[in-house]
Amino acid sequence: MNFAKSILVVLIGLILNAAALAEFGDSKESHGDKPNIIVILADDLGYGDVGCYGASSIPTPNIDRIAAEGIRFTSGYCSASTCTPTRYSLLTGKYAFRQKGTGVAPPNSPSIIPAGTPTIASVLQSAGYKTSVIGKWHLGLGGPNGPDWNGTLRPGPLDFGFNHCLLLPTTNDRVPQVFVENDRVLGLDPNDPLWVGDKSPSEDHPTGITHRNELKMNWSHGHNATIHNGVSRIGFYTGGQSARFRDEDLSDRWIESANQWISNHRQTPFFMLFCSHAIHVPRVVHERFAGATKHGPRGDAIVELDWCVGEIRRSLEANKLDRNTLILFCSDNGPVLDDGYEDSAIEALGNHDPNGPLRGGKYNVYEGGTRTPMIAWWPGKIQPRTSDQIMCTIDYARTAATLAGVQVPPGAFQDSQDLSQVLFDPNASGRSELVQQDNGQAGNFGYREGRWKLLLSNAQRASNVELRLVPTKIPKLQLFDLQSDLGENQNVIDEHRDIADGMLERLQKIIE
């Protein structure tokens, strides 16, 4: 009898642990050879911002690690140096100086990818992919006439390819500080509208210029319209109150989200877009990273972004899906100081560089503008170490097609290069050429090819030259030898006139 109950205990403890491996599963086992792909997308932080790329005073440790058991490039880029074309550029692998009206949207900007533009998502969707986008998004929601706040916003996010989204629909120094989840605005009580414009609604609604003094974080130039949360921004809203957010909430919310999401699709192979906040002003942390660091909230800020990165590496390893995840982090462009409020970004900068050995920052194309912190992360299909081979986020839509296996259609990703082979060979060249852009309102270029980068600013001017916005006056044509001259301080223009010439020529080439 004891051993009739012996062996009847041994059979139920296989048939459950059976059971619980086919519901947790073995990310392999699931789906195939397919990896989950999830780009993380920091916002405005500089090659110098994190440990593994030289900073020491702001501690990194989870940024670090995926880069110690990763691949770390030295030569990572976005494409442009704002947020709005960079994030174009990364969906649809195709320039944004391509398309009109890429610069940086405005509070009620209609979808500025055209309806039926192939994408990443799209792509990665049609092989049976899980998609997903949690976090800012900055491309606009809509049709011609702009979102509609109260109803459905589309076109969005789920004409694109994603299944999924949970968003800040523009940025939080931009109004409304709402989510959209899906195509409607989360929480929104219809008795209760949202109105967005650009204009006061009333001459006693409260501003940044009219309620100066009851302002937690005050501003320093142009975000000075509504006021949420003790903070005053660029543009106006009312209503809408059940549906605000706190700004010191966002990371957790988002990171909520993504891990909800990871959890609910360890099953079927997914791509997964999470593009943080931070440390976009306003540098409004959650209280647990508030004083983390010497340098003030900006400081503050990468420590939390860091903090996502651990969250979502720590989710996949929880659902063992880490040895079938590949993770790209990289920046939307680079680092800027003073971008419109005072939270002593420059003031309690102290050693800290956040461009480390480069020039230039947020808003032009000096390297500082668009190389990055870029990191990819694949335990167990990855060898870790540095790479300095040239690999931009535009890359990221065809790459990750031919991770997937599918085909990308005629027509589409025009200016996506499959950099697959440099993930996985040490010996793999990545790209031989990039095109560098500002906002697209300037006409400003950066165009590297090797060694060499040539600068061309049809405005002969730029901001953010020393990471300080105070417009600077710069040459027609720049040109460097990054080999010698990292920090691009010398022109190297006159005594190398055949080469600025010929690359001059296949820059404008490429542009028209």
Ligand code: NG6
Second form
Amino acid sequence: MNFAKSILVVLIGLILNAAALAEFGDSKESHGDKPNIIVILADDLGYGDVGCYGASSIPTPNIDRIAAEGIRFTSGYCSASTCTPTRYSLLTGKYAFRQKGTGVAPPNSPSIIPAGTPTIASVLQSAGYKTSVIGKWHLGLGGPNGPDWNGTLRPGPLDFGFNHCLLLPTTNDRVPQVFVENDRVLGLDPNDPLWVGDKSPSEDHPTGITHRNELKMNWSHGHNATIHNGVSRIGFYTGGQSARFRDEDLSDRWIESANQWISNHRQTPFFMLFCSHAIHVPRVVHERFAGATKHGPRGDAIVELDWCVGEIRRSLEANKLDRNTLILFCSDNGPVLDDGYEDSAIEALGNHDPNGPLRGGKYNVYEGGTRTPMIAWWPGKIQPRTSDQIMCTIDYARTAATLAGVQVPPGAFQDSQDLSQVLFDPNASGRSELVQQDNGQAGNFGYREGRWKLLLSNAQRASNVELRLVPTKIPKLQLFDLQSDLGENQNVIDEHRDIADGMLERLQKIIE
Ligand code: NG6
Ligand code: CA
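Having displayed the form predicted alone, please output the structure of the form predicted in complex with the ligand.
Full assembly next; the chain just shown is listed first.
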């Protein structure tokens, strides 16, 4: 190459570089001090289900990597041990037991969040953020009569501060298997209206009972109504054929949408709530993940979830946003094995321990029900470490508001604490107390203060205590010392009545 030619090559290189910089801008500068915030919410993922929390036979390199580069919380919690109340609290910064009807939402549930409620999304939106929710919603849609599936689905996310959504409206073991984009069912043919109900639409409507031998995944309890894609579900539906998705494609569609949305919004600060359906039942992974582990679909779904985390990170890097984006990763409740389908979750478990050192899981208020893998990742801002400070998904709302530099409206985010300092300062303290709830009907609560955990069970029984859905009789009040007994095996209430009494009083005050 002669001299003139090499000068030309260098010049072209410089011009291209400048063009690329101009296109991306220095994202830090163009956002001022406002970081992008992405919450990645897994579904039914247990404390011990990923590598960085002790799983040795399920590869989760992407989750492990953000944990190694960020904060791995050992006392990170979701606020409830089922999906709907945790999601309600994450969005509103309010304990779900404060509002009636926040238990697991049925297919035709109206919107559970009352119109006008400030949410993490609406508050960030008021600070100039663009906001999106992608994935499972499960907080109901529409007015008091429930969703108008063939019309406009309001109130919905657009009324709670989101500029965009691509949703699975309920949860995928419930009908219908369609996407909601913004406020309408995506791809619906008006000549084939979508009908959703609790009763069979006709005597010859095929169900998991009448056509059980044709299912590709058999049900074990419940989940025996309308069949779609070889899987029978909770609830009935007809029509909307052109709008229906394949379970196998859920993660791909959402990641495609998330990456597109991130790229479209790289110039403005943004908030994205990415709600994976993995690893909830029915665990139907994409074909390329089938057999990724020796633990059957439950293990394979964890690998699929991990892939999603890697894709989001790659998208941030590709858009040069990885140094001004905070990712918060967590689960919506603890683990469950057989949750209604015969998917070998129990048979293929082997030595894998979904709740790790904890006891209990989904549906109860032992630690396994709500203590979740929780990771905070923000390269350059967060120093990599493990933290035992208590943080809950309910705190994301106020913490995010502080990071965005915006005032929380009076009366909003009542139970949410600003824990932004915990992200930056290894000496900062997290919560001093936390209320844990189950699905919310029976008045069962966990209450943690430091090393102590009080368990109030008005039902005096709990399900899934040993990761089997058999009800276990438990005392009304128990006290555990998590410092010496993380597995909540030794009820020490008789030795420490005074501590239990004080905690019960404070718990009751918060509940009231
Ligand atoms: C239960 C379902 C379970 C799951 C759960 C909600 C039966 C027998 N069990 O009622 O399969 O759907 O609700 O899970 O129907 S959650 O993670 O969305 O809260
Ligand atoms: Ca869940």
